[in-house]
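The chain that follows stands alone, in the form predicted alone, written as structure tokens.
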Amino acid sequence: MLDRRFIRSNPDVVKQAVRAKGLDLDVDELLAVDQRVRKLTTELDEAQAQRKSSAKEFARADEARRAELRAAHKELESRLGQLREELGEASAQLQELLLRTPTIPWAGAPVGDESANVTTRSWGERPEFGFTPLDHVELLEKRDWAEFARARKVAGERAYALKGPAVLLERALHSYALDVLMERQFTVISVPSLVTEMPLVGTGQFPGHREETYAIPADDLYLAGTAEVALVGLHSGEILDKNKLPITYAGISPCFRREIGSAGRDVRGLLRVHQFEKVEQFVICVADDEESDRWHAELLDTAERLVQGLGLAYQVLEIATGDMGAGKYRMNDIETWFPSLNHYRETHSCSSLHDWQARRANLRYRDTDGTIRFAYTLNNTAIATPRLLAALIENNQTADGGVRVPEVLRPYLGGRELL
């Protein structure tokens, strides 16, 4: 969401994002339902300092007086009624335009779709295998490390159970993941998958994306599709003091995704799931460009030496304007080596957003000469599971089936070298 001011000051701007983000969204409609509010709002102070001056005068009037101003008093909560019903109305339709306008892109961002998406660098080696290779389904199931057939008739498509060495190498990368944040001076949370809907709009998600989020109507919650959602909502209505930022998180939680219009598209094993584990990345930050963009790096390279240091060949992508999402300032992809798609799939998001988020969350500090501003927050992923994992089974198989341990994960797991 951005400042109504800065959308009246900048229309053109504002036109030119929409048409970069590839978003539906009448920014002159907009703008006309802005100045009708504040049409509005000012008739109603009007009427209201009416009504007020008109009872000074009924409390020293004569009665035959008295008896106009009561005439008059009716015809005016007449009118205020009628005011605050249209006010009401008129803020209503501008708050659902608001959340739909876009951040402002990052001049350096490709402008188009997922095809002007931009590979900036690479890094790794891809495996090269003596034997022909297995994809992590049927490694998985080879070695009954995985339930599938199974795990469908419990839980429809897309469900999985991990049993055995699967389970502990899921929990020895989320383990790594949070010692590396911890060393980074990042504060580990576990926060709700269970939300209500105030969080869900603060991050975004609402409500452009509601039906990629699964619903529990009984009791107005929903399931997040990351921890992003409950860390936004987390200090949403604060006034937080400067001295106490940047908030840093290392937040982990059970993560679910409906993933409509996905059919057909990664969805064998678990490369698109319904369910997974996911330790994200988190920042709330001064609203200073610089700062953010110092984040930014920080966020993305504290992923990078993650998977750096499994050994897994990866390349970073500058995300394109129309594939970023409508909050989103700046935002970088890694995509990991599959040997079974003989392809690089997504496995990290890396976003800045400005006060795009603290505006939508009421999310505020107070500045050192006493001014309260939104803050700016970013996010990116540290490991998010089973996807992570199909990638390191894929790439450290041996030609028994096995799975070689990488170093950084011997400690979790014993000291073990294979699977």
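Numbering follows the first chain given and starts at 1. Given the structure is predicted, the values throughout are model-derived calculations rather than measurements. Compared with the form predicted together with the RNA:
Look at 41, 241, 207, 371: the residue sitting at the hinge between the two forms, where one rigid part turns on the other, is 41.
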Second form
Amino acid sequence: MLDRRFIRSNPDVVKQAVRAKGLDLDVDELLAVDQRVRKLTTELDEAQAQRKSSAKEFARADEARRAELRAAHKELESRLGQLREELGEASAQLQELLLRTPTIPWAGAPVGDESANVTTRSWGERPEFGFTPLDHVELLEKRDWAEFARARKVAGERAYALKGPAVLLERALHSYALDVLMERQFTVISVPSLVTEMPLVGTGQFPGHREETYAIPADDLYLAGTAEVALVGLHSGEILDKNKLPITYAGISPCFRREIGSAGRDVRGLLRVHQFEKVEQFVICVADDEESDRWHAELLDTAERLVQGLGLAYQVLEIATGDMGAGKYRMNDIETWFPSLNHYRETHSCSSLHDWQARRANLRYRDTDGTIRFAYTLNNTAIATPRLLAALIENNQTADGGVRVPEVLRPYLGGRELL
RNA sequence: GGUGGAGUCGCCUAGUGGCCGAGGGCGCACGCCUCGAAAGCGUGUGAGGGGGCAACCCCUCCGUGGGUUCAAAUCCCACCUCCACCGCCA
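Any chance you could show the form predicted together with the RNA after that form predicted alone?
Expanding to the full complex; the earlier chain stays at the top.
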């Protein structure tokens, strides 16, 4: 969502962003609707002012004059009704279009679709096995650390149940992430996954990607795909004091995704599941591009250090305009090495949204000079399991099906070096 | 799930159909006073939208959405949230 006034005065910039992001949005139509809304607003204002003054006069008028006013009012009322209806329709149309306006992407983003993504750096050594490594499913089943067939009996496709040391290892990953984030002064917060529509619109999940979210129609609730949803919603409608910013959260929550766009893909194992656990980094900062850029770098750095701490090889991608989504200013994915896939696979996604989400969520702050501004938001994964758990298991397996525990996780596993 | 009470401009509060399209107090900002401060006094102090070079003007908003009325914070209906008690429950 962009500022109407910005769109009015920079239609070409917006059009270019729409093109670069491959979106379906008619900016000229938006401008026309915007103009119509303003015209109707002015007309309604005038009619309403008239209604007010005649109601005032009524109180002091004699009976003859009152009869006149009643008659005149009837006419005015029908005009008001018509204007309200027209304005209501136009406003709804405008809102619908505004919700689809993209953030202007940063100048350094590769232009194009997914194939234009650029690998900017890689870190770590891919493991060399002196034996034929198992994939995570084989390994988990060999050790009896998971139930797949039985879990699917209860919860359908993509379901899983972790058992024994796999559970402890998953928890260790989350504890590790929380400790690192707390060290960086992030506030740990556990948030609802079961949410209303409001925060989903706020994050930008709705209305564009409704079908990816589980709905519970009986209660008008939804299951959020990430803690980011609740975190954006938490401060929505507020005007924060500038000195409260930045707000830095380490949000934890179960995450739910329908994965309807990927039917049949990654159905095996833990790579793409409907329900998972995630620690999310989330920042609300002042509306300053440079500060936002600094946070973006920091969130990305934190995620990289988390993966480095685990000793996993990864690469960082600069995401192209057409692959980053409407709301993103900049996006970098971290892809971690999966031996069984023989390639890197997305495990983290770092995004700067500028004020795109804040506008949707009406999340503002009062600047030093008293001006009220929309804040900037950023988010990045810290740890998402079981996908990262699968990477950890595959990369750290031993010839006999053991799993070496990275040093950073040992404190959470009673000091054990091998599972 | 049931019963009762409540939701007003950052906070507290006035307000029961036109004089409240929102008064007061606190807080905050600025000014006076002071060597400085406190106290005191004075002035100002919500958000959104539209218009104007501008000072400024207009409209909307008293939890949300409907309704009654010439006119609604004020009356009616539904919903949401909060508080209390009862029931059930991890």
